[in-house]
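For reference, the chain that follows is the form predicted on its own, supplied as structure tokens.
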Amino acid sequence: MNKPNDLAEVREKFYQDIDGLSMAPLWEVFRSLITHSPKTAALPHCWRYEDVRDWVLRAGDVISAREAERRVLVLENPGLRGQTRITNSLYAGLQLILPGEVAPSHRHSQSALRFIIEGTGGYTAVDGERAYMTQGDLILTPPMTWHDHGSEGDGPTVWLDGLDIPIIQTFDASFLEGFHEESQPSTRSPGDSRARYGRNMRPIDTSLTNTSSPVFSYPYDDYREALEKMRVQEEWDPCHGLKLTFINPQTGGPVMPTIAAFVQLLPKEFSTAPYRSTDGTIYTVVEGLGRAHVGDEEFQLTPRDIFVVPSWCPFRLDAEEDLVLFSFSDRSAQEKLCLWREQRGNDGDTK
């Protein structure tokens, strides 16, 4: 019978012989690969809008729109450095353009959606149709959709960029073409999808096989005004308060396949119950004060804050005013996958 030490140096002289095979011993990772709960090397952190804007703004100093493609600067989870995300599933960057310039159309596999963090006058492009972009809109641009970014105000517009590029990456499955001109023609006029699909209803014979919304450009008006009316039933839910996800009109399912956005309501010193989910969740404050409990960590929380949730990670929220919150994640995805629970309160049962 082998001795311990002869035991330990037949085992590292067969993973030897074997790596050469490129082939390793499962059992020496298998408790790191399949674990109890989820496990993420991302961080809980906040990227305070009034000690980042200054950065975004001057970028515009150092590249042109044109030069870039996207002037965005990358929100680079902590936890996670170079690896160009927030969470183990997305990306997140904040993308600047200033009166008269436009950030060429293209198009790729990748799902995105911008929310507005400053500015008007600024417009996306989608497909031929343009929206323009006013503080607290949300727009997609569904994969494999061209779309130009471009400015007809008197100052700088900046959004929240949420792209699933982790998830492509996963999968090798990235393509991206530019478009033979800077801009794409104008084919529709603006509203002309809100006027198809947002009314609760839909051109006749439209096929049901999009997996993303044909709306793109959802209002601040609109949803504040949902939550708004909605907040005098006082039906509010102990962990988040009152929350919307933002839906594909055709399906009822969430706006893209891998990416769901969301928005809620908290009424001044509302506090909600503990919990965490799988997916990891990016916020940004629109509307009020608060503070975010992630984890360990406290955030004071003002206008345009963001602030990532990571995977499971215990998270509460308490509202000094009425706090807006926008959100987005990769709920769909994992939902689809048969991956997504879910934990509420202290000693709430997992779903």
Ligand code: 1HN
Contents of the next structure:
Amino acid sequence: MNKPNDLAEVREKFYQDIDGLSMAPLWEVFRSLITHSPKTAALPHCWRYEDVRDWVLRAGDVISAREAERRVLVLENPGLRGQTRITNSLYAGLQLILPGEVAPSHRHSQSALRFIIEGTGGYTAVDGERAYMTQGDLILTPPMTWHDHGSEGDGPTVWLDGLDIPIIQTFDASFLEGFHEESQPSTRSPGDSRARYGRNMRPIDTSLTNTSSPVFSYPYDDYREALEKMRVQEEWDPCHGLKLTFINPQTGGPVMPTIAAFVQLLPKEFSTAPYRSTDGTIYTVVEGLGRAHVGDEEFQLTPRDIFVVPSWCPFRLDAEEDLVLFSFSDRSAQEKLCLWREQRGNDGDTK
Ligand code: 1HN
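Structure of the form predicted in complex with this ligand, given the form predicted on its own:
Below is the entire complex, every chain and molecule, led by the chain shown above.
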């Protein structure tokens, strides 16, 4: 039998020998691969809009939307710097379009959503239909839909982009095509898809598909009113207040194959019970004031701030005024893969 030191040497020699054959010992990494509960390098973080706004606008001085293709400042998670992501599975950024500019038309395998932060007169065209942007609107560009952005407004338009880029990277399944013109032609008038699919009806003889939502614009005024109507009942969930998920009206399920989106209302002075879930989530404040407690961090929240809650990180909210939060996550993908879990309150704490 070898002495302990010899054994360590024997093993090291063994590892070196198999290394040349592109092999490695599982037992050295097993426990870090298969953890008892989610362990992520992503950190809780808040980007205060007040701190970043100027830099987003100044990006307009250093590059045009045309040259950049997409003029975006990426929101990189401080625990994942250099990886172009806000959680391990999702990308987020702040995109700027100035009056008269065009971000040229393309399509790709990645799913994208836009949540409008400021400005009016900007638009996204999706498969021949334009959706004009107002603060608080949600606009989808599902996988392989042609999309371009432009602005007919007289000031900057800024929105939060969310894409599933790291998920598509994991699958090595990325395709990108450019459109043969900078802006795609309008083949439908604004609001057409909403008229057809967004009113609890659909044109007869259309087949149901299981892919993404045929409605790609969810205007703020519309869903804000829904929250206000629901609030009358005072059925506040201890962990979420009043929370709705945006749906694909063809399935009742999440808006896109990988990304789910949500909005919630907390009344003034409401504090949520501790909560965590396996879907690392990106939040932005639409209205109100409050505080977010994310792991050991505490963020003071004001409108347009963006913060990230990593997977399985304990999270709670205090509303100082009526607080409206928009959020998105990879819950849509996790549910399909039977991975999604949540923990409400502190019960059965498994660390
Ligand atoms: C993209 O297509 C957009 O269409 C924004 O606005 C950000 C980041 C990576 C890859 C494609 C857009 C993107 C993107």
